[in-house]
Amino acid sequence: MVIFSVYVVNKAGGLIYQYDNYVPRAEAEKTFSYPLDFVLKHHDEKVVVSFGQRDGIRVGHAVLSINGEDVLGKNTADGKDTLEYLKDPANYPVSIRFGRARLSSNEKLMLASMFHSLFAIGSQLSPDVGSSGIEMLETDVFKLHCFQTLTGIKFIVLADPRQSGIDALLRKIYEIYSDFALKNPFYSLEMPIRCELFDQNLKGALEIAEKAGNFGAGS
């Protein structure tokens, strides 16, 4: 089983910690002749496929590298606009690697804030007073699990739908937060967590959860 990532969101909706434990690599690399048989466009500082798909390349995939060199946002490794480079027949044949672009720091901050708002909406929509808010969201490829403390801190885990023991893991992460962030004299509440012991113990907890699926007494 797999645990994909962990997010910690403060009571104001700000992302104060994020860790990618496992990122699936769904990538495809091919050598193309001119012209390309799909349409590319600029989107959120990336070059993405907007129309056409083949051989594992899908709409929404981003250009990750050209001729073995990683692209930098919308530009090639040597600073040229990627779209303009790929419009020039003189640059063909060309090897292009496509895949899902990793989220930027700003995108993660925005998504954490959006989930914070959805959590509040979920609480307000409840027919009963005192709803816990959103505790789980499920898709075909992952489940999002959320545990909110009495002080409003949210611990969020994205995991394989078949992964067991997530409730125990969330509480273990809360315990690690209490022991290695809150008790750290250099840590300020509601601020980003930058603590080596927190990182080490979190990674250890994720490893145990993936292997055993749960936490026994004294873990």
The other form holds:
Amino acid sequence: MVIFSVYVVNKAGGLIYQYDNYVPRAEAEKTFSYPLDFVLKHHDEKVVVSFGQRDGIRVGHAVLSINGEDVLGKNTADGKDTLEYLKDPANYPVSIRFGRARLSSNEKLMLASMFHSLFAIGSQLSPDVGSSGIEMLETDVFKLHCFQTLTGIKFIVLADPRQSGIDALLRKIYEIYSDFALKNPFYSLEMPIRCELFDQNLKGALEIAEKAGNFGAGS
Amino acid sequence: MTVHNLYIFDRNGSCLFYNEWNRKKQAGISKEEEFKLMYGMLFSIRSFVSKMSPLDMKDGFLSFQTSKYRLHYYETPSGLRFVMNTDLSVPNGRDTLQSIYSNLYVEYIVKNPVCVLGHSLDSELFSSRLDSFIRGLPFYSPRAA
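Following the display of the form predicted alone, present the structure of the form predicted together with its partner chain.
Following is the full complex, with the preceding chain placed first.
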């Protein structure tokens, strides 16, 4: 039962804080001979599997390293284009590590803003009066919980679907935010949160929530 | 315990079917725009979820809830999307949507030689069977919850 990450979004939709508590890295390194039985393509400055599945490698996985050396975007460590390198039979056998690509900070910013808009659309399309925005979004692998304060700040937590006590955790994070970010005289509102005590207390709160499975009131 | 409304979208984004049973608030925009907004929102949610997900997903986005309603989502491998809004007391509408697909859509639309797939569903039989199916659901009550 894990909490994967925490995002804090300001009232304009910009990401002001992000913390990855647990990032499961599902990676597979294998040696391949020519020809490669995956179809690869460029996607978002990365080389990604577009077709083919084998041994834990799925569609959407990115090429993380070739022959032990991490790739840099679309190019290998030497600066050669990855797709060209893999088309040349002379380079085989080659050992490639595939895995889910880690989100860059830019991507996290974009996703946070995207969620900010989706939250509002969820409220607009409501068939019932007085609905809030999206408070909980469920998939088969994770549950996203969102708490919007009266001032428009959103606290977003991604957790395991079976994890309980997230509502109390969100309120606890709000409390930590008001104690260690808002009361910090050097912190400007709506700006990225760079307060050490906020980080420390947030980590502590996440640990307690994960262990207890149910966050108790008052701490 | 109630079902508010149901949408069926095809893989291109056109709304094939919409019906409401217990809707208390309209969206404030025309029906056409609402369908486009709903489809767009779901498309964005799916893309958002596939990027955010810490692990590889099998079924993907299942549902979301707000303070007043829950939206259930089911997508067939052919790209047909079923969307149902219910109140918060319904925990899992996915099975309902799956049975709507297999018992109603496939039976009355796909197997109907007159119905052109991809156009809006104007089969009266489908609409009436769907209506009685929804009204017969254990979590449907004609009074608003």
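Nothing here was measured: the structure is a model prediction, and the numbers come from that model. Numbering follows the first chain given and starts at 1. In this text, the rigid core denotes the largest set of C-alpha atoms whose superposition between the two forms falls within 1.5 Å.
S.K.: Fitting the rigid core first, would the Cα of Ser126 be found 2 Å or more away between the two forms?
M.R.: After core superposition, the displacement of the Ser126 C-alpha between the two forms reaches the 2 Å mark, so yes.
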